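Just one chain is shown here, as structure tokens, and it is the form predicted alone.
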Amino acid sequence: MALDFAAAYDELNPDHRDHRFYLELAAELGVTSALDLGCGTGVLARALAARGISVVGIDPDPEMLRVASRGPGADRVDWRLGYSDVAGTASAGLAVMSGHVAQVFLDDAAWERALHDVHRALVPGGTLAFESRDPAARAWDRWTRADTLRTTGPFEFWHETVDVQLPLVTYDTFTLDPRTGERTSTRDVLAFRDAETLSRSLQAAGFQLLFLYGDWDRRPPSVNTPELIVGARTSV
């Protein structure tokens, strides 16, 4: 039996500091509507909806949406299969991309399209918030079996870096069933954009930078912080 990755995703990724940050941000902004782009298994979207916020959750993976739509409180969320272009115009006060979704846009054109779509989806003065791994922290150096090994049920799960040609990093994800010795792997690529590149792209899409943090405790970026946590606002 193969690993059901969508069903196991939350167990494999139990650190929800990003979700807590975005929930606090939504409360600080006092938003009544939100867009969760790349919502995955829907944990954040359902948590936002539980606070009385009208939420649209968008993801291109039907298996992720299968899990999302069966979670507690799923009936409070408008789940949509697709990409940023299926977001409604002027439909959200806050747009979030959690789980490093910003890094799946590999080329500049795809990233720019997503930013323009989100800008269109936000109300005047609306806020976009997302995180991207800071390339200065070189996270890929720690993508080894020894450093990333996790288990879910009988399965072992880990990552291994294959190639680094910044801003692109190629890596393999492995699963192993120790009972049978069956091993599977998938290859993925992520884009590691630095702070200057992210700021430039946001400005080109019509956003004004609100904040830039280096970790979920809101400290500024430095050589010792792993993230670039970005907030930007549309003009009023």
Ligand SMILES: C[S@@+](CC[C@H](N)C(=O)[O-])C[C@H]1O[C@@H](n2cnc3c(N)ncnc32)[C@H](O)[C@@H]1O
Contents of the next structure:
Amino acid sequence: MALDFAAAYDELNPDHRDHRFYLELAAELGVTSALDLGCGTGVLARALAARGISVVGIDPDPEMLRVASRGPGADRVDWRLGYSDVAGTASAGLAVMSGHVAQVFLDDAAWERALHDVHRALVPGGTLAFESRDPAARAWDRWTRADTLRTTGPFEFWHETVDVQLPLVTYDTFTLDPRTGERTSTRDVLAFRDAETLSRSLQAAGFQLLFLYGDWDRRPPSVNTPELIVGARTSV
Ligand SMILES: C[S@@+](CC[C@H](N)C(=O)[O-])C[C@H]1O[C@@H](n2cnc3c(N)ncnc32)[C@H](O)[C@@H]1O
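For comparison with the form predicted alone, would you give the structure of this protein in the form predicted together with this ligand?
Up next: the whole complex, starting with the chain shown before.
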């Protein structure tokens, strides 16, 4: 029996400081509609909907969406299987990409297309917020078995960096069932854009930078912070 990654995702990622940040932001902005691009297992989308916000949750992975659409409060979210092009037009006051979704867009064209689609999906004056790991913090140096080992049920689960060709970082995710010795691995690539690149691409897509934080407590980016947490607004 192999690990059901989508079913185990929430247990493997229990720290929801990011989701708390986006929920507070939605409350501060007073939005009534939101788009969650790359919603995964839908924890944030359902939490937004539970606050009375009308939410569209988009993900291209049917397994993630299957878990998302079964969670508590799932019937209050409009789940869409697909990519940013199914986000609609002028329908969301806030768009979020949590869980480092911004890093799955590897080349400039894919990133620009996603920003363009999100811009179209936002109402005038709407806000896009997302986080991307700051390349200056070199998270990939700590993607070793020793530093990332977690367990879920009988399974061991960890990451190992394979190759760093900035802005791209290739890493493997391993699972091991110690009872049988059965081992699986999947290879993924993430893009690590720096603050200047993110800000330039947002401007090119028609956004104005609203905030840039280095961590979930809203500290500015520094040598000691891991994230680039970005807010940007479309013009009114
Ligand atoms: C690390 S998970 C984050 C899930 C969720 N947003 C969270 O905060 O836990 C990344 C998600 O991005 C989705 N994804 C991958 N490629 C995508 C793309 N091109 N557009 C939108 N989502 C994508 C994956 O299917 C996965 O569910």
